[in-house]
Ligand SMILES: Nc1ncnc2c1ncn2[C@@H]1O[C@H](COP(=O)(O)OP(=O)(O)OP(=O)(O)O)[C@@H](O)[C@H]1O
Amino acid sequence: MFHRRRLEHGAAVALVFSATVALGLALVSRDAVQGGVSLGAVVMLNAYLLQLMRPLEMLGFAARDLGQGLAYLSSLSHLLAQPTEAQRPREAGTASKGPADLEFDNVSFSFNAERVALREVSFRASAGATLAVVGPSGAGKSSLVRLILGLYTPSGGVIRLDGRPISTLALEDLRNQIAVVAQDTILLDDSLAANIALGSAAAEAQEIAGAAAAAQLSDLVALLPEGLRTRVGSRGLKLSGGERQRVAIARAAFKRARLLLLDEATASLDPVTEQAVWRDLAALGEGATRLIVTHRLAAARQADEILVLDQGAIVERGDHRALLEAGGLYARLWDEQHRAAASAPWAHG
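Chain above, on its own, the form predicted on its own: structure?
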């Protein structure tokens, strides 16, 4: 929109200037033909117009840029006027220790009347358990994660953490108990240590180093010129995909969260790196309840229980072997993914 407006303003300035020059030359040429002015006057007027061209052009550009700046400010003002997250009062009492107990009780969620994301979903991830949520694209897996984090509010049902509805917890208290390892790890153009201890101003070097070791980053740190103080570049461009995922794991280890959410954590990695990252995640999650959200069934097969989502509802549940024997949606997805992997070009290389 802004580029189109800039083009329109530039075209308007050029049109006005061209029309002014053409009108001036037409009038003086007419007078010269009629003998009212000399040929020298025509040449002088043309020279004056050429001298005025550049200042007038700059003035037009300044007006155009001013209009564009006001348009940007209008959008920024609209953004700043948006309400922030609703703050919840803190409840008295100490935070629970150890792995969290997560429960969905008939939870439904919809973005609007035409788009229902979850339909009466019920399950429980007991303290220390590993629960996987799988299903085709658009089944509602990502909405489930956003509801746990308090980014959205269920339209029906209750989500409980350690038996308490998360709607009664302050957002800060809720999110302090959760660590997320997502598919796209956001890294800042800062040091590796700052990215691991993201949001913690009082982090100690020993704690950061311990988190890096837990994520198998020690070898990388030893190779970096400034160790943990090495800058990773914009969006972590100086690191490989597997190294960026390990930074996300180190963040989770540093946080020592009670609930670990793995949202397509290895979807963009090659098979060898994926297996290495999953080993790191398995070791990291020993002291936490793990919820694995993925469309890649190989990442979910070791879970204590697997939930199969389709069109916002749980259509199957059980462990890997039981779901394969049932011959339902999970078994079909498993066969499709295995056939796709077998027919991939690299599978025959």
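In this text, rigid core is short for the largest set of C-alphas that superpose within 1.5 Å between two forms. Positions refer to the first chain, counted from 1. Note that this is a predicted model, so its numbers are computed, not measured. First, how it differs from the form predicted together with this ligand.
Here Leu171 does not count as shifted, since its C-alpha moves by less than 2 Å between these two forms after the core is aligned.
With the core held fixed, the Cα of Gly318 is displaced between these two forms by less than 2 Å. Core-superposed comparison between these two forms: CA of Val28 displaced by 2 Å or more.
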The other form holds:
Amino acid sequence: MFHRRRLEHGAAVALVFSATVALGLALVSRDAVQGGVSLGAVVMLNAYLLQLMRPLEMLGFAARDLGQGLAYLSSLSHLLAQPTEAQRPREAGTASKGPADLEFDNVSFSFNAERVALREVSFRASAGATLAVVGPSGAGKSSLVRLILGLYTPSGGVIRLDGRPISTLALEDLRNQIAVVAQDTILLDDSLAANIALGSAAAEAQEIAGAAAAAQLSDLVALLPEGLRTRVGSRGLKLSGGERQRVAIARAAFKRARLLLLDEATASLDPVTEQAVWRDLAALGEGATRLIVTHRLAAARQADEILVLDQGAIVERGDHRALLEAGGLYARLWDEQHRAAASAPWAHG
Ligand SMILES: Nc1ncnc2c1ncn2[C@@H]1O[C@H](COP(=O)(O)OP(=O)(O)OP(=O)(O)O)[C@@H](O)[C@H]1O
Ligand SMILES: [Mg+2]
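The form predicted together with this ligand, contrasted with the form predicted on its own above:
Below, the chain from earlier opens the complete complex, with every other chain and molecule after it.
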């Protein structure tokens, strides 16, 4: 596209110039024939016109480059106008220890006027608790997770971590406390180990192997020629969806964060692997507060509290037993899924 425009531009310049030279020569030749000007003047004019060609051409190129530069400048100024992390408050946060305490206080969020993702959502996951968020596709579950990570900013209400609004935390401090297995995982074009330890240069190989084992990756690693040092292709294309997801789980296991966010973390795993991963995650998450987003109610059933989200609002809440007794949306969904799959993937034993 770009080259084609360049070509068109060059052709246009050449055409205009050739036409000008031809016209000039034609006019002066006519005068020469009629005896108005000398033959020497015709030759001189020809030489001058040819000398003009290069500079004029350069002028054309300069005009084109200037236009391009201005276009880049406008996207640059747009970029510079974005708020940076440095503009967020950077109070020296006293790093808390132990499981985090997460609170949503009347949080609303919309992408734009028509797309409201969350409506006045309030809940609390106190330190060490396991909270499940269930609900149909498009209910706003992933948006809720992204709000906690500071990827989106609420349009109303406050999110608090250990009682402090997360908007007062530096993003780095906030994210250091959270491990997340997102719905879609992007891997770096680096070794498996680097993808699990993510920037922790001093990471012990043993720790990384432990995290890989917790994510049921050991068998895969054993098959690889260079084990954990094997490079995954760019964007992780050499791994299957389920393997990628397990790398993400290993990442979360490695991080040992205070708050563990799982967004459909086991959706691409086969039932047997899924059960094993959940067992390990349950053990691993002991030091963390857990927020589990899932379509599969069997994975939510052990949670201390289950939030049923529909069209951005919490329509039901309570533990598994209470929700079944309530006989609402959850009970209906449970009946449907229970008939389909009888096994509970996340059982403490
Ligand atoms: N970037 C975006 N711009 C505009 N609307 C969006 C954007 N991302 C999500 N949405 C809309 O916001 C709503 C909530 O999306 P969200 O991803 O939170 O749903 P979800 O509950 O995670 O769904 P799923 O179970 O399919 O993952 C949906 O209606 C979706 O179409
Ligand atoms: Mg989602």
